[in-house]
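Listed next as structure tokens is one chain, alone, in the form predicted alone.
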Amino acid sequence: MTLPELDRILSGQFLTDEPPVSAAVTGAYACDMLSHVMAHAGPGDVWLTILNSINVVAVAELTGCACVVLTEGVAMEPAVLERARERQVTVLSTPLTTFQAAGRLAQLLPERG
């Protein structure tokens, strides 16, 4: 799946620049504890998530996630996004709740094991 592809799944919209059209999305992480994310979430996984500080940023930028999901609609402060344009982070908000993110993405994506 690709970024595009995920956007249009989550009836989503990108906060940051929309990424290319072959960014690679291979599997998901549902979490809002950071340290979780940081021990299990890796390269090539969208983060959902309902955190938007700048702590998401750098956690993104870390584990090489593919791209930042927003759940429930929430959106990021301005000098956060650009946090995440300077390094590179795309970040995607969805009005749907993590539970309707997720069970989207479970039908479509490989179940890690």
Contents of the next structure:
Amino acid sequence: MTLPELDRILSGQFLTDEPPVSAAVTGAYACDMLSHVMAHAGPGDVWLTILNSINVVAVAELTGCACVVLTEGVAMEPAVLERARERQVTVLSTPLTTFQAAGRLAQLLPERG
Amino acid sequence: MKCFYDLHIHSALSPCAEKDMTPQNIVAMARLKGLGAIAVTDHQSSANCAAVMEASRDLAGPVVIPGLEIESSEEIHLLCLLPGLHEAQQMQRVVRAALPTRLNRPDIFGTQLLLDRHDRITGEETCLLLQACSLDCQTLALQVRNLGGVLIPAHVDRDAYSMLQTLGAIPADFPTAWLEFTSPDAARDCLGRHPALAAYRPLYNSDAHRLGDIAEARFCLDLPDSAGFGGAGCRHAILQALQPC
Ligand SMILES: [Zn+2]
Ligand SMILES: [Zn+2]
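Having seen the form predicted alone, could you now give me the structure of the form predicted in complex with its partner chain?
What follows is the whole complex; the chain from before opens it.
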């Protein structure tokens, strides 16, 4: 799966620039506790969350995850989005719940131990 | 005796704070604003408190209460204020022992500067302070109480790291008489949605990460006249006023 397909798959839209076609999605991680995300999310992951603070951008960068997916239509403040663009963190917003979004991704991605 | 306060200020030790949040700058700005008491509350650390207290003595600045802003295992921010440096250091040891050993990435989170009373950089904290410790709110409250300090849910009106947002309510058994709000407007708003909060007293702090954000002399605590101005007496009186009833 590549990153540019993600908006279609999750019926959402990118809040940051359209990602490069070559960007791959290899897994997904759903969690709203930053400590867990820091410990368990990794490069290539799509991170599903309802969190939208500035630290979300930092944790996304730290873990190297491919994309932050804000579920339930959660928005991101302009200043935080600006920061995400600066740090080249891709952010997508979807009206789906985390459960629904994870369900769609689960059909397309291999389960990881 | 009225004491204008700002009891939630970050120094340059907090990676998200500006580098010019140095002891002398913080003290000078607080004095300029006419504050009687401030607290230095960096994320998960009290390491710069001594320097700010010393700088304030040097510059005849406000009373400085040592503290830290603790992030609990529930990822809730708690304003921890302690009666003295010794207690602050002890609380920091408790938090540090419960902090994952993840290193800071200054390129992502920012630098964590250790400073002395003359604003000289004495080192850098290498452990990431912008992460939760493994102790929950109740456990932390007990530890802080044993040290004679207070633990107050921070910026409960905000979306991020707020006890109200994360737990959906302030648990009745959480030992506090006070809640920290961003502003009286935010508190009113919050109270409209959560009428039960009327049982608590509001504390308004700046949560300044930049010098310019340190509070104006707008909010005050009523302290007994015997507290006097400056020094340990005033610190004690403030801590006393903030105790859970
Ligand atoms: Zn905070
Ligand atoms: Zn703070």
